[in-house]
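Given next, in structure tokens, is a single chain: the form predicted alone.
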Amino acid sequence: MLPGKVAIVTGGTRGIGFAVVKKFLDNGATVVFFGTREETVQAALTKLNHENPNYQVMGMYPDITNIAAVERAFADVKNRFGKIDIVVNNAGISSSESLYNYDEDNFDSIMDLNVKAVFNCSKVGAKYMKENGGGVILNTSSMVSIYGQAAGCGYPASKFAVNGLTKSLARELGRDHIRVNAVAPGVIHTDMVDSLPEEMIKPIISSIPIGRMGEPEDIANAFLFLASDMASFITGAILSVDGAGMC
């Protein structure tokens, strides 16, 4: 569904971001994916590659706050593959703390990745795509950006942030050519998922109609389906993937 696109996914090592890396490949995209250290993006590499060795994939880890390091690896991306058509933020830190307790640094780090991020990125993307004729970004939303949560409200908050940003970018970039929309997971079974007690998680489960946690695969699909040409008329949108559990 994407042959010949070259596409940069943020927080590409693990999970979400290393399912859409991985569903990326596997239908023909050049894929640069960016990680916080060189020991996690060469553990990511040398995974993929073991899996297929013919994946066109590069992985790099700049400072994604900083604009600055983000104008280098995306010219470094442009460089290297001659162009840039699809930007996937899915970068990310969450929280949960009271409000009682939330401490400012904590805070301005959750805006500094989840939101000042998205803004670089799409931001110096989306130059590189216009010159091209256009192209897609993508962000990873997430449910409590409709529905908020009972503690940690910086995540939430720059959640919201990130839905504004979609639908703001979708109008302001179509005349580019370029979409921007953003998935929201439901509960996805994660490393962090993994960790919770069970007792904790039953419940999680039980209050999904569909009956189970989603995987990574399934927030992968709806990326692929939003980057491919099948949603060449889909922009602005907030897409849902969470089994229903927050209708």
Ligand code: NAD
Second form
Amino acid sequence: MLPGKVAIVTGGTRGIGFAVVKKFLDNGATVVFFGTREETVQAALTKLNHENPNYQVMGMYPDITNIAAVERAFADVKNRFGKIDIVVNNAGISSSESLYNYDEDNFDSIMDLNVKAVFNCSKVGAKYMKENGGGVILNTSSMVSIYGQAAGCGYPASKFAVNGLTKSLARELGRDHIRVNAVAPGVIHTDMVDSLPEEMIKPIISSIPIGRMGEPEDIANAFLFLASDMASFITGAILSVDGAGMC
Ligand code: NAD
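Would you mind giving the form predicted in complex with this ligand, to go alongside the form predicted alone above?
Time for the whole complex; same chain goes first.
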């Protein structure tokens, strides 16, 4: 579904991002994924090359909260592969502290990654897409962007902001043939969920009508659809992929 496309996926070393990287590669795209550290990027690359030595894949670890670092990384991708068609803003961190224990530094770090990095990569990516006649920006939102969350308020606040960027940039960039959409996952079986306290997760799973947590591939399938030409008239959408679960 993505032959000849060049995609950047942030937070691609594990979890949802890794599943998106693999899904895009399996559908003919060239993928550059970003992680935080050389070792985790290298480990993900080794895994992918082992699965299919013909994958066109590269890993990098720029500080995506810093726009100068994003500009350098995207310029490298453009120089190497000639264009950038798709950017998936997926890197994100969660939080579960109560408001009383929530310190300012934690609030700042969640906003830096979950919001500012989305802005940075969208801004720099859109410039290359416009030059190239169009493209697709996809964001990882969350079910908490609809319902809020009873602790760790910085996390849902950041995902409400992701929805705001998605809808606003869809309206701003439509004229440049750039579509902007988000996927809002429910509870997905990744390290992020494994790291949350059991008392927080258990009642959520038991309330999911479809009777299970989602798997990263469930989310990757939604990203594939939205990245592809099958979604050519879809922009500004927040697609819930959550088994009808509510939090
Ligand atoms: P994960 O913890 O398994 O992976 C997070 C990814 O983000 C990793 O690749 C990591 O390298 C990257 N990352 C973390 N800190 C970073 C930083 N400072 N700079 C750059 N990259 C960084 O998490 P996941 O569950 O796969 O989450 C991926 C996205 O999905 C996040 O945006 C998260 O908010 C969202 N999400 C997850 C769930 C879920 O249930 N797992 C539900 C809704 C939304």
